[in-house]
Each structure stands twice: as structure tokens, then as C-alpha cells.
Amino acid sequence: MSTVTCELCPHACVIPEGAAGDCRVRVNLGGRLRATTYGRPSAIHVDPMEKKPLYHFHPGSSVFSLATAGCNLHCLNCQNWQLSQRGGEEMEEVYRADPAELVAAAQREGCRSLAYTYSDPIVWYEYVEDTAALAHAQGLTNVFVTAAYINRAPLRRLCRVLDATNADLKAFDDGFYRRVNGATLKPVLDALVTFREEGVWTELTNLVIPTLNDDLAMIRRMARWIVAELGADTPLHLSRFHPEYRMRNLPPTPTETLRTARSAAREAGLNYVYIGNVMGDEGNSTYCPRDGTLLIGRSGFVITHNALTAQGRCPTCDEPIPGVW
């Protein structure tokens, strides 16, 4: 019987007949690889684009958010593990929805996005292609919500059809990554990249661990990376940490040490640096850079305030705003 390599991300699988690999979902049948939860999704909800979180990317618009079950990271503080870390012969619920059926829906319900999120989408990569250019034919935008362990050639591939994404960036160490994650860091520095070149609207994220990589000088080095190799004007959202899963030994993230480190991001050079997780934090909002005028205010996914011109820009000193407004 002959074995399949599955030449998706840096995992390399090299999977026997009747196997999967490591994200449970990707299985060699007849010596093809198949990604058994192609049209299986498990999970469909409407959200605002502020959850994803997106804050520079059409906010306050709906967007259709969709996943299947497996993931080829097993995140030890995983939120959706019940979705992530199960193959789709494992879920008790599974819609059945090809990518025209997802989306009419998305139409339906008045959305003018789709979100590929929840688990990761990289390990449904068929699902997201066809889904995210049929999307785009009816006039609707892509968003990927991802780790972003993926190999550059695919990921360039899928670059096509995405035009948003908001991408965990962990931790700027990989050693952590290796403990924490089950992956490596420079791949996912390497599609960070990626996505820059590609044109696709790139929004960070860092989960804020205590203990583990709540470090001011790796979260400067980090800033200071994202400065040199994806700009200063992208948006990095320092989220704060709640026990769950396998690492529920470890207490909240302190308040205090999100805006402490949102202070040390934007003393690295970085111009937008969000707090996420914490209702009503000033560290929420946008603002300019140049003046400090309030441009967006909001309360968790809520936006109480919108100043932006027309134009995407600042209303008192008409600095450009980067972003798709």
C-alpha cells in the first residue's frame, strides 16, 4: 500500500493508506490525499468582524464564519479544542454545505465577508479555495483567521482568493512554539511574510500568557520584527489569556501587563497596538497616530464611535488611515 506526503505545511506528514495526519482530517485514501471534511462544516455562525478580531478591515460589517473540525497545531491553552483537536468522523454536529450553499447563505444573512476561523482553516484548504472564489465572483471578501503554519506555495496559491487575515503570532520564540504549540516559529514568520507580498490585509495576534511569553524584551523584539518586515502600520492585538483546555494552571493575564506591553510595541515602533479581551480598555480603540484624535471607539465588539472620513482618514489632520475602509 502506498504512503501519501502531504506537502501542505511544514508537518510534511508522510501518511500509510487509511491514515490521517497530524490534523486528523487530511487522510490517504487509495493512495489520495482527501480532506474528509470538505463540505462538513461544524460550526457556522454570523459574527462581527471586530471577533475575528479585525479593526482596520470593514469594521462594523457582519461577516459569515464558518469552520470544520482539525487543526494542525495542539495549542495547550487551545479555546475551540472541541472543534480543533477532533477529526470530523468525531463531531456529534456536522452541517452539510458545498461552498455555493455557504455562500448564498452569507448573502442572506446581509454579509459582505465570509471568515474561514475558529479551528484552522490551512488543514481545510480545499474548502476555503473554492468557497473564497465563488465569494469573491458574487462581490463578497475572504477573511482568514489562522496560525499560519503553513508552506509559502500553497499559502501563495490561497493568497489569491483572501483579501483579509488576522494571524497568531504566538510568541517571538521557538521554543515556546515547540512546547506550547506543537509547531516551529519560522514558518509562520515566513507566511507572515507571505501574506505582505501577497497583498492581503495582515491584522496580528498574541495571546498574552503569563509566565510563558509575557516577556517586555521578546514582546520589543517582536514589535521590532513586524515593524522591519511587515511595516509599522500594521495592527498587532495583545489579547488577554484565559485558563482553558490543557493549561488551566495559569491564572487571567493582569490587565496591567497587556497595557504594559502595548506601551513596549509602541515604543518599538509599531503605530497600532490593541488590548483585546478586556471590555472597554482604552487600548481597544483607534487612534491616530499623528494627533491622537479618537478615530474608532469601542466597547468589546461594539463600535461606539466612528470618525473616520469618507475616505479613510483622519477627520482634524488628514492623515490616511492604512486599512480597507
Contents of the next structure:
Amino acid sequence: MSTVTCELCPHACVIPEGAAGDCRVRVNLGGRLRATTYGRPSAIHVDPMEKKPLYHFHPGSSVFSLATAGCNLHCLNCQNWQLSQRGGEEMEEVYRADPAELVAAAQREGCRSLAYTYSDPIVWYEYVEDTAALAHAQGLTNVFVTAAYINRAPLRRLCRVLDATNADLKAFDDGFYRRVNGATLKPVLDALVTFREEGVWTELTNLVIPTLNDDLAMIRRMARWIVAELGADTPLHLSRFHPEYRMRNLPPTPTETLRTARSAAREAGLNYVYIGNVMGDEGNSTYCPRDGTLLIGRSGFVITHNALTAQGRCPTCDEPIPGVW
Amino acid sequence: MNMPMRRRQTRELRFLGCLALSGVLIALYLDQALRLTAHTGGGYRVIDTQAVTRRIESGELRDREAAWYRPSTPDETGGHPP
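Let me have the form predicted together with the partner chain next, following on from the form predicted alone.
Entire complex below, previous chain first.
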């Protein structure tokens, strides 16, 4: 018996020989932990940056997006459960793509960034780290789309090769994390602060689920925490829930709930609060927080209007708009 | 006249006892289920090791050594040698 303890995420899985961690893809073979999906993605697509969603990072650009099987969370409402809730050996489609091949493919497709996304890239950490380092060497940027359930030391090291993240803040309630996601809140908050400390451009997504995390008092608390710890200019995406996986008993989030939540988050001090998964809503677009000028108009993932100056300022009042333009 | 009445009372008492016992059993079951649901990991998953090994040998998966792990301590393995 050569049992090992994984120190990548707060689960701290104690894994006997021949078993996998909670994520299904980090496997103890012969007393050594193996990253079995390294170089073996199961999903590769070219997406608009707005799909991540990142609204203040190279808007309108294409991003080469990939994922392997596995995840360290088990969200009841997972939209990618066929990918995330499986081990590599359970996947029908497994491609062979080493880091150099991925970077070359991204360049061929005209992408200026790579996104590690769909499942949680934390569990294919080594693959992300090697690919992102190569991408940087070729002048490309790296986007990490994550639930941020990771220990601080590994995250700090990974941040050296990351440029932007969209991180889920699924609720501002530890009980919600335990019941719905199989995780806890505190390590997520610590990770978000780490992203800020390491200078990674950070946007947050909060999926608003009717009756479970749509309480306005909680949304206000969450917004106040973001203002205090990450800054008032941190974009927050309030996204509409659709019934999926093991949570088909709840209806989609009413648009009015999202609009009310957006108002509450803005009143709490956040300058950029967006509504996601609602096509054509006013909340899809970026406005100057100083004079209200429409800066970037969006409908879904499409940019319909871009008035931002080349220096990333409001054309009317010259207010600098935070982001990587 | 008294006998049937007493029998009925006994039957009702038994029925109420059964109801109370069922309630206790349901509460115990729910408590255990909620504890399991609230458990946030730290364990491991039993996988089809042969399938993983076969896929590694065929090149569909990799045996690249992972970062961020260490041998477990006896405390973590419940006193068994790690």
C-alpha cells in the first residue's frame, strides 16, 4: 500500500494505490500520482472571448478553448457533466494534443489567447501550466475559467503564466457550496484574493438559481465583499440558470430577478455588473460608470457597438475603463 | 364490553408505537444522508484501474507524474501504514 495525499485542492484526497482522487483524473498508480489526462483533451473549440465570459479582456477576439475530463466539484446543476463528472477512461472522445501542438493550433486558428475551460482546469494543472508557458513564449495570453477551489500555493505558481480568469463565485454561503457543489466557500474567497494579488485580470460569475441563491441580502453581502477585497472595478456577471443535470426541478431564472440583483450589486458599489444568458438585455453591455455612456454594446456573445477609445477610455468624459484592451 | 375496548386500545398503542419508530428511523436515515451530502471530499474514488492502465498503454491516456502530492501520513490513513 502506497497511499498518497493530493495537495492541489482543499479536498486533500487521501488516495490509495489503484484509486483516483475526488476529481477522477489524478490517479495513484504504483504509489505515484499520475495526471492521466495530460495532453489528452476531450473538448476543443474556438469561442468568442465573451463566451467565457470575459468582457474587459480583448473584447471581440477569438479564444482557443479546451478541456479534459474531470472536475473537483460536483455541482448538481453542472452544464458539462458528461465531461466533468467522468474520468479519462470513461470518455468516448479523447484527442492527443501536447502543449506545443495546442499552441500551434491556436495560432493557425488566428487566436490570440488560449482558454482552459469547460471542466475545471485545476484538475489538469500540469497540462495547463506547460501549455500556458509555451503560449506566453509565443506571445499568446492565457485565460483560466474556474470555480477557484484550489490551494493557495499551487494557484500562486500557476498565476505566473495566467493573464485572465473568469472565476465562479457560486454563492456567498458556505451551506450552498456544501449542498450544491460539494465544496466550501472560504478557499474560493482565498483563491480570488490570490488572483488579485498576483495581478491576474479577474472577472466573476454568479449563476443565480431561483430559491437557492437569489436572496438579495446575500447578493448585497457578496457585492460588498468583492468591493472590499477585489475592488469596485471587478466585473461581476450575474448569469441565468437553466435546468440541467440533477437540478431539473427548478425553472430558469426570471429576467426580473437578474435585473433586481444587478441593481442591488451596483448599489453595493460595483461599477460593472452584467447579466448573462439573457440575449439582448441592457445588462449585456458596458457603460461608463461616470456619465453612463454606452461603451461596448453586446447581444449575447456578439459585439454590436464599440465606442471605447484606443486607450480604453470613455469617449465622452475620458474616464479610464479598467481592463486589458 | 370491556375486553374489545381494551384490545382496541392495545392495537392503537401498537400502531402509534410503529408510527413513532418509523419517524425515528426516517430521521436517522435523513440525518445520515444529509451528513453524506454535506461531506466535501477528502476521500478517493475507486476506478477501473485495468481500464486506465489499458488506456495508458494504448496512448489514449498518460502516466505523466502529477505535481502537488506527497506520501500520506499514518494519521491520514487511519493508523494503517501509508
